[in-house]
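Quick heads-up: it's one chain on its own, the form predicted alone, in structure tokens.
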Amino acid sequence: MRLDRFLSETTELTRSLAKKALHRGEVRVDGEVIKNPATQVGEANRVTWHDEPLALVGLRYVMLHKPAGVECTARRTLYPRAIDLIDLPKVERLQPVGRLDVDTTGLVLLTDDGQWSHRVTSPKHRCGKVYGVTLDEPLAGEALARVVEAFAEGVLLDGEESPTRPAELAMREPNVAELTLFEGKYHQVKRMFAAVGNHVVALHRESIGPLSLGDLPEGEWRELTADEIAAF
């Protein structure tokens, strides 16, 4: 690896900044002091930037338990961000793998890993996503029959050209419904419900495939074990 790509990656230094730093004399590899950019580095050697140890950070798979009035945005806006809520170095080079609305709240896991973040949000993997949906009209008896079957066969929403991947709705209460996707378009729980007449009062996202939030705390993460990357 470059070693201002090497310093990018281990500082808060962007690519230009860690140049800059290296003309000056900050850097030293193996105790010398380089000033080539260019300079090819690897794990056996030790880079230092003002005589602190550099290390790079390697892959992180994260779950937080997402409250309402967070985005799952990389960009600043009026609302706090996900990763602001995570206490991890290089915290922005996490993507979140498949995100909730502003106002969901539950399970939603983080990674750098792209591919594996792919695994976990390919439809053709059928990775269970299962959503708590609180209803504004209750459903039961005849027209229960009728959104299990229709969600069950895919449902056309406004604006597409395909139906949804078939999906599997029960009832918990008359007004309570778990729903289980295994695909995530924009919107998808409150587009289907609203595409069979009815409006989701509040939604939380429960589990995704093997994963669920157990005892984890509203705003609390944790980093996934090794188990768990792999269940995917």
Given for the second form:
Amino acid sequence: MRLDRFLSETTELTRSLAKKALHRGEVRVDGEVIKNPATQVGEANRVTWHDEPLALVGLRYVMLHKPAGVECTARRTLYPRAIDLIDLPKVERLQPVGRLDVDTTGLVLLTDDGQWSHRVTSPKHRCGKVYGVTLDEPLAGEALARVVEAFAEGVLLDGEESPTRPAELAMREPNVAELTLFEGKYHQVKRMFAAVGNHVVALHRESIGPLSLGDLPEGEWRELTADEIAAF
Ligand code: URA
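Now that we've seen the form predicted alone, could you pull up the form predicted together with ligand URA?
Below: every chain and molecule of the assembly, starting with the one above.
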């Protein structure tokens, strides 16, 4: 990799600031001051800036227990962002693997590995996402049977051309449902219940495929283990 790119990947410097730092003689490769931004460096080289060693960050995989009032977005808004809760270098490179609404709580995965993210979110891979859904209207008996069937067959949401993919619904309490989705359309859970005349009062994502929050407290995050990454 070019030295100016290496610097911009490993520090807060942009490519043009990296070139200026090189020009000022602030960067050494294997002990020698190097000024040429096109110099190729790799894992085997020891690169320092102001005598501080620099190391490339690898791909990162994180789970966050998102509280309400936090947005899964890269741009700055009125709300704190999911990435603001994560204390990692170059955190703005992490992208949520399927967003949650600002008022939804629960499991959010974030990564800078686009291929992995695609494996988790692509409906082709049938990775189930389980939501705990508190409903305005209790559901039981025949009304419940109709909704279970409608969700299993797919419902046509407002503004969509094709119905939702088959989803699994079970009731935990008269007004608390467990819904498993195998895709992720915009506001999908809320729109699905709206389509059958109900209203979602609270929504919590509990798991994505084999990953669940476990005892991770709300507002906390952790890196995934190698096994968890490989599970998708
Ligand atoms: N469906 C929704 O309606 N909202 C979410 O945050 C996630 C799924």
